[in-house]
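This document opens with one chain alone, in structure tokens, the form predicted alone.
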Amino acid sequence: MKTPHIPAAADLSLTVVCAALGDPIRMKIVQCLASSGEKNCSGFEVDHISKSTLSHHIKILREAGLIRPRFQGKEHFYSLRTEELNLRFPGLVDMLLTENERAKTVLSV
């Protein structure tokens, strides 16, 4: 298996990170990881998208430097690069969690 490219924390670009977060599905994936930790592909709470579409979104998030893969046999697990993101962009992860909670509150009202 080819090792996927993951940019170093110092190489993360705010423009690329924001572009990756600009899609609602990718934002939901990141918020899910931020609030609950590592997940495999079947653990993401995204509505009715194909496996190939989910893989595409994960690839964009990985190449932007937002998530890190871990391979265990045939399983792929993903986690948010919280420490690296907080060092490079202080407050970003907190903002994502706050936005996630705000969205839940708006939807439940």
The other form holds:
Protein chains: 2
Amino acid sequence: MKTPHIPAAADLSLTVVCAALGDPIRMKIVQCLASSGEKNCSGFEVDHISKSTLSHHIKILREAGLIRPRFQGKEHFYSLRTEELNLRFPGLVDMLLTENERAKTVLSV
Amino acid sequence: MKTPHIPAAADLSLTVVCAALGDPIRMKIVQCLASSGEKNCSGFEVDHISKSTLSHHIKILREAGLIRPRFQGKEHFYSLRTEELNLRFPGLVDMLLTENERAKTVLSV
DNA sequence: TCTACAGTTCGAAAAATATCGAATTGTTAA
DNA sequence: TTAACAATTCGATATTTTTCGAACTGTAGA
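Given the form predicted alone, state the structure of the form predicted in complex with the DNA.
What follows is the whole complex; the chain from before opens it.
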């Protein structure tokens, strides 16, 4: 298992991060992780996409520096890089959390 | 002159906003406006793109709800929708300002 | 009215991205 | 060792985005 590249906090680019968040599936994954910690691929509540497509989106999020993998057996658990993101882009994670709450509220009202 | 559509603060989508910011030219324009108020097309410090391409990027920023035009004579002045953005996505404009400062610092050191 | 100017729109081409199924890697359990 | 499973990678295709030049719109001044 070769460990994938995870950029350091200082190397993150806001443009690259925004591009990664600028896709509905990836935004969903990130908000999911922001609100409820660690999940593996089957835990993301995304619908009707193949596993190869999901893997592609995960790679983009990882390379942008938004998420971090943890390997346990045959599962890959992903989590948001909250501390690094708070350091490099203060307010971003809060924004994602707020947005996630808002999405729930707007739909349920 | 037909007035272009400007979405209300409540209608802004974080995904759409991030997609708009996920392009280096558009990120540059937005940071430029965040740091120094109103500008027309010739005021954005972007290099080597045709005016039709610039116009295209401006349209995406406008439709995402990030910028607002003001028409004066033959010039179109654009500004960041700071108040609305602070209402809908608290922390976003600060992040853009911080990033703009950081870019200057990193380059000049 | 004519011309110049600022900017947008149109249409086409190029480049990038998203998507999928099949093949592959690595892990665990039978 | 074999099979099942989780996930990634590969190769191809479809879709979207970026980009440009040309044509167009609206404004101001000669």
